[in-house]
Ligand code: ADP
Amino acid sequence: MIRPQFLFPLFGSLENLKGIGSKTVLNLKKIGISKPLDFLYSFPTNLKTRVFANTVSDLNVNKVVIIKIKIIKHNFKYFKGPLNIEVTDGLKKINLIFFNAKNDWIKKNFPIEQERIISGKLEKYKNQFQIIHPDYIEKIFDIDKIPVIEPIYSLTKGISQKVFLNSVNQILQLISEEISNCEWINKKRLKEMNWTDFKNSLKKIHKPKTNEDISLNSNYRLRLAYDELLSHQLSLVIARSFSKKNTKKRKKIGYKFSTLMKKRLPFSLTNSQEKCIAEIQSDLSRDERMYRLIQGDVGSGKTLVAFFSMLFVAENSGQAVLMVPTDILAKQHYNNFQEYTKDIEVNSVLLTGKMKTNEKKQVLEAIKLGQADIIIGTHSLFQKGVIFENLELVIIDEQHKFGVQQRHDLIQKGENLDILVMTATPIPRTLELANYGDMDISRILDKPMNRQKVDTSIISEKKIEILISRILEICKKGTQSYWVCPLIEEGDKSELVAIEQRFSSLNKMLPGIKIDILHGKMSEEQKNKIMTSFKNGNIQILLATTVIEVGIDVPNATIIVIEGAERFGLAQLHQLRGRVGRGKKQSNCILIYSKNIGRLGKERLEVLRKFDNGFDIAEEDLKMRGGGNPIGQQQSGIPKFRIANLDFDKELLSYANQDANEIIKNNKYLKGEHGKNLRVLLHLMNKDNSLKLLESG
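Output only this chain's structure, taking the form predicted alone.
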């Protein structure tokens, strides 16, 4: 994977550019610019339009004018204060105002009795015309150096618009003829969309004539957004091909264990669970390795699907691992699995970081010798001391989303492993394409029959005392509650009540009620102890942070109060709401909003009241906040696009997905002239990892 030489200038040092020094390089990195090419992907956000004026007038006040002036007088200041230069346009006097300008610079650029062409915003102060810090100062014959229409960029301190634009113009010249002759978009798509070529599109974006040229609807932006999306989709399809390229000779799937477990269940599987299990059966029957994501709403029964998947592998003498975020959740899953498989000839073990040394040693030995078929545990499952005899399936119950790179790192943990990743955060279709195109996707859309709908209400923080009195009545009847605070301790500048302060106030207002605290700064042992106590009914109100977002089942907990609800994301609120409604009793979620909540904040909370399906909430959330920062290697797993806007460019993303799949289907290793052009695109869009996969064969 060697970058073509004609691309080198675009990937060189920023200090090779005229006007860019070491300090500017540091400032540019703050806005994501580390190489010349990055300038071209930083698009203008607005336009500055200048008007020619022969003389100043009230009609041009607050406009940016281009005007010829003659310097009359320098009014230097020797103490703090602005410096004033008196000039005339031939008819009227104008004051040019400068702050912190050096006298020598003024004398050099504004020599007395000479003429200059300047540009700047015309203002009126105390009935006198003035221009503060003209943005262009040119000699009479250099008037063409002042653009009538100039793009404006979103910058940071230490980078001027002029320096940035000058750099962009230099870099546009670095786009070689070889790049100009590369076209990676197929002719049918180009004609259908009426797009210009790559270089011309960049030129039009950075040298716009109208606001339309830089709008979301601009054909130039759309073409470049498609380039970015196509490169991204290509990288996902290549990754998908790579993840499945290692084949394994399968044994015929056995159904004895799974049939026995299904009979032991005290309930029936949902249609979605049955469909999902069938898809996994199909994956495990093919020679290609499985690489699948299961999406399921809170309480939809994903873990049960995982249990069936592990039984298929165990029946064929393979080992299967289920990795979950916390010790206490691992123990809950282990106990449930033991209950469902009492009469089945399968050996399951639990492995967590908090186990006693002797117990852990025995488990590790069983795993190493292949005596353990099913292993349920936490991240400690993949530490160096854990050696598997015949690991075939890894299931990750996600606490967070994995990025593409993390998923492929996971594949390297064993030879020809089948991978199943589960998430309780439903993902909108747009983000599925953007982030999970390298995986097969299953959705569990319906919930088990025994799941209760949770009633959601929204109240002001002013009504907290009324709410607390209601909770007191409920606690006296023997049910339990969660109370979620967004802060751990005082000192935050916000007006939200810290968890310790809320603990104190609840104790005063709820005499005789057992209340305890749970937060992320506690040790794993402390958290497990408190959660176990809560599950056993020894704690009536658990005051917690979002550490309970991924938690154990407590059927007797029927109320969850979320304070400062507007501070949470919708997906997180929905996850928290899923902590209740796990028993037969009616459950409630109360969202408390702060006094400074805005209109959008209230609208977002209304989504929670309106919808109880996580997939609907995810789609509404995407509409309200846009695509945002949807891939890469950050833990959130959601990619960051510089050009594309996922909310606006949904159709483009769909086209890019179709085209990428078609390309790899017909030209898997990107050979030939079109393949060479596509490789140039991948270089230009920083997808070198995908090219490495291609080179690996």
Second form
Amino acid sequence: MIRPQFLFPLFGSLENLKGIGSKTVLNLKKIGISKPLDFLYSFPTNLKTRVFANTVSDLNVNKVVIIKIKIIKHNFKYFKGPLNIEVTDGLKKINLIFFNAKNDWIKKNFPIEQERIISGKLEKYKNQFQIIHPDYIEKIFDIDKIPVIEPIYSLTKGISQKVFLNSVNQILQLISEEISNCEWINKKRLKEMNWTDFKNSLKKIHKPKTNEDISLNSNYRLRLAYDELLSHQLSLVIARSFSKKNTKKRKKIGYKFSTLMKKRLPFSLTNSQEKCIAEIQSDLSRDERMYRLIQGDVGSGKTLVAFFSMLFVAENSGQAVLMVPTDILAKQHYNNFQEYTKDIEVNSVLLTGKMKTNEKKQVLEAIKLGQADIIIGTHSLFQKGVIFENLELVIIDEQHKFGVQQRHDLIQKGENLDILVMTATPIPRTLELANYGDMDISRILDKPMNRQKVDTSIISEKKIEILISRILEICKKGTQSYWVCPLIEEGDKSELVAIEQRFSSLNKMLPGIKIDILHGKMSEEQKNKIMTSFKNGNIQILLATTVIEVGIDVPNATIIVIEGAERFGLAQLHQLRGRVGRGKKQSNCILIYSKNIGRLGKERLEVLRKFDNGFDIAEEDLKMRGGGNPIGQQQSGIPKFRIANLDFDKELLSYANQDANEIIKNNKYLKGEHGKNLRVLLHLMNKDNSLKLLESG
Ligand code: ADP
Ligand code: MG
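Would you mind generating the form predicted in complex with ligand ADP now that we have the form predicted alone?
So here's everything in the complex, that chain up top.
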């Protein structure tokens, strides 16, 4: 697992580079650069082209020129203001302007009567030619030091283009020839795509000749993007192939329980729900482990699919677990399950982190002795103290709230374990491969009948008072609403301040309306009390933080107001909106934006108004962000890629997926020459987990 020696320089300390000190290291961190290799993976975003000029002229104004000049005179400044040097190109006078230069530096670099080659953007000001801060000042014989075409990087404050480029050039030298000798892309693909090797691709991108070289279409970029996608797909396929090492015992499915529950439901299942349940049935009764993702928009009814699956297993005394991200959600699922299984002989328990010690002890005992068939809880379910008698099925709800690693760790919990994960977060179809290349996917496409589209409006915070008076009227008729406070970083004290301020102002403006607060810092008991009270209709407006984002199901609530909407990601807003529109009644979502929203921010919110399907919203979101490194990816569960652009590189992604599958099918342990080269790629891309798995196999 040790990284090959020839890769060391790419993973070394940045301070070994000339021109980089500890301060720059900190600034570099801000743009995601912590090792030399990261420099190479930050591609230029633009080109600067310089033109040779014999003499300045109107034709060259606004161009970056390279020109020979002779220094005539220094005009040092008396007060504030720029310093000016008069030079001539032999025919015409040019002013060189400096804002912050020291006199000594000027004297040294621009000696009177001497000639220099300089470069900079030529401008015309008050009918005189000028260059502000020429970026190259060279002696006549050093003209070659000025690049004619120069890559431009998008940088942060505290890092100059020159330092950046200089570092890139140093690091390019550090790529050893050995890397070029271990081509990990198969010959057929390489030839078909007409790609050059790793080192050369990097060189060509960082020393571009044309705009084409650094464009999305650039063959050099495509190769490197494929590298990234291949390593990602490979790591997924490896994780999967090693996790499937053990076949499992086929499960004998019981149908009595599920038939009883179906009778209790006040509605019939949708076609998608039926189909998903059937797929799960067939997975459970096979001798290969189930590893399935259920993807369905908010409100599509995933919970019931989970309940049915658990009953299949429980009927023959297998244990099934449903893990959710929050206490409130655990409690809600537990209550619903109890309700649906009143006349069924199945034992269910609730286990959350904040339970009282005594209560917890009893629950743990029941789990250990196998008295509890169905266990619903938060991630505390997988702590050491929890011992199962016969765990057969694990279901993870809102799986994007848990890490990929946790997903893989779960597999180790039992030999005959089947795994089902559910997500309400819509992953754009184009990204499915990238994220879930290792799983089978079921989709819930249709929503329960009689659902009406949630009416979404976008209003300015200036109109909040009008809104509140409207809400007063509606509340008097008995409607229930959510009111979501602006997004403030979790744990931040101002989160509570904001919510309490809004609480007192709403109370003042809505006399006689029962309002209450729900936030993450409350004790479990308090939260449960509030949720029950809201569910029973005793609270009319629930003022909340994003704790209500996932899963909460109160079909009677038909209005959701979201303050500071521009601060949320689109996926998150869609999730929040999904809290309403869960019953037959017409529902409303009101997005309030603050004054500094900007044009783009408004366009983003418009997407939500136009589309009501999570998949469409996710696709739009991706388009608007260009598929680069969008913020908020974490919460949407989309993996981060540095080079690959998931919107543009769809085809490349599917090639990488095909190739990765083929590789592992033929050479599971990555042996031989090609296997060794692929391991180099995994090292390069920091896929330590995959390398560990290969080692253990
Ligand atoms: P999800 O978890 O997919 O967001 P839920 O499982 O919370 O959705 O279901 C949303 C609401 O729809 C719940 O109130 C649930 O009782 C109801 N529901 C689920 N399936 C159906 C169905 N087939 N017909 C009518 N209502 C349904
Ligand atoms: Mg749910």
